[in-house]
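Take a look at this single chain, the form predicted alone, given in structure tokens.
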Amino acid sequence: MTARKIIIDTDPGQDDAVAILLALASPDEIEVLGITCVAGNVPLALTQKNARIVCELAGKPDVKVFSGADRPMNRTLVTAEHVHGKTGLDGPTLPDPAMLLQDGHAVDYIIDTLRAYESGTVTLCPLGPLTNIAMAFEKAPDIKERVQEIILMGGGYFEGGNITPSAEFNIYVDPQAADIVFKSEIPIVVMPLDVTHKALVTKSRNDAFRTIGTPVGHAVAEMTDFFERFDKEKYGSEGAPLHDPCVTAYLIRPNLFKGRHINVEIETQSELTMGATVADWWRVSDRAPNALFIGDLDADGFFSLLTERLARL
């Protein structure tokens, strides 16, 4: 099996951190070409710092990390410190990174990388707002046909929204960017709240992370200990949903997930429903399918994979 070449576009975020760790722990299936950072869960100065902290935690200081868009394309930045804490990685105490940020802008890195590799061999894995990806498509439209696939965390349908009644955070932060991406005609796999809310870190699952007994295992357990306080209070659930690791788990074990190939449109006009992902789950419109919208996962299989791979770091 040839490892999938990917670019992770991210705004860490505890769950982003776990998604990055899972990717870096799985070199047989995933080759991380680089990590591009965007403002989202916390401002850009923290997301690019957090990405480097996570790479060093994984023992992978050679990963290329780039800084990207510090605000949405046409809107004021909305952040989520109320969920992730003031640093974005609240929970564990982790040292500041020694590894350097790469020169150049994330958008240019995305463009240059897609042009450098054979067409159809690089997958984009956005874990945050889609600003960097959309800006790259707008700046260099030729790269769209070179993308193998986009696998992203964002949106929701049956679960509604988690930042407004109708919108999931990543899409809400930059709906115009999301609209560009969903209209790109690139194959897209969507991990919406409908599936990520089934990836719950229960006490026994978090105990399994802690029992790994490594710095990575302890850090992940402490991240989810912090992260879960918000979601348990909000949803009354047993634990916090690990949204973003669904993206990297799908790359490794797609058979853990089930979904439908449907049409997904992004609301960009109404302030009431701004950023809503209008998913034609029941195929009642005549709009052509443009995304594989995931709706279910094998949660036990997902956490078994996650625990096994994190133990490798």
Ligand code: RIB
Second form
Amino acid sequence: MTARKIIIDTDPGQDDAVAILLALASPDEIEVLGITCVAGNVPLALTQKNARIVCELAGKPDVKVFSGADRPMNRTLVTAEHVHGKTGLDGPTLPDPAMLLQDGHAVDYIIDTLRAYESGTVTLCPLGPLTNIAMAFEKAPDIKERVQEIILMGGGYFEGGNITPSAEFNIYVDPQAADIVFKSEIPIVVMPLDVTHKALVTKSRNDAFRTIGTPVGHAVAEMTDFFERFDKEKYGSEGAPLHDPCVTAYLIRPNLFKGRHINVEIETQSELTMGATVADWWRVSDRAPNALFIGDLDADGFFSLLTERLARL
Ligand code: RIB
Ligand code: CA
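Any chance you could show the form predicted together with ligand RIB after that form predicted alone?
Next comes the full complex, this chain leading.
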């Protein structure tokens, strides 16, 4: 099986960091062509630094990292330091990156890469607000038909929202960008809160990360120790939901996940429900299905895969 060529678009973020580590630990299944950074959990200056910190933690300083949009397409940036800490990677003490950012803007890298590779062979894996992706589609509409698939973390239906009662953070930050992506007619797999809230890092699962005994294992355990306090307090959950690693785990072992091919549209008008993912789970509308909306996962299988792969770094 040839490795899946992907671009990870990200706003690290502890859970983004684990998703990136999982991808870099799985070269047989995933070829990370590049990482593009976007403002989200924390401002762009930090997300582009954190992405490089994570690549160096993985021992992969040659990964191409690009800086992208520092704000949503036409809304004010909303960040989430209350969840991720002021650095965005609070928890472990990790050295500043030595590796440099690539020249050029992330949006241009996405466009150039999709034009350079054979059509239908590059997958986009957005883990944050969809600003870079939507800007690339607006600037170069020809690339949309060249995308193999989009596998993204975002949205929620049965779980509602996590930044407002009706919206999940990634979609809420840039609803217009999300609307462009969900109307792109590209095959999309969505990892919403409905599934990511079932990927909880319980104490025994975090102990398993620590027991790996490597700098990666300790760093992930310390990231989780920090990251989990918000969700445990808010939801009374048993641990932190590992949102973004669901995206990269799906690429490696899709049968860990279950969902439905349904219509998903984005609220972009009402401030009350701005950024809501209106998922027609029960197919009550005549709107055409445009996304595989994931609702469930084999959590034990997910964590055993994740722990085994992190131990490889
Ligand atoms: O709502 C969860 C999502 O928002 C995750 O991608 C997290 O990293 C933040 O970006
Ligand atoms: Ca993220």
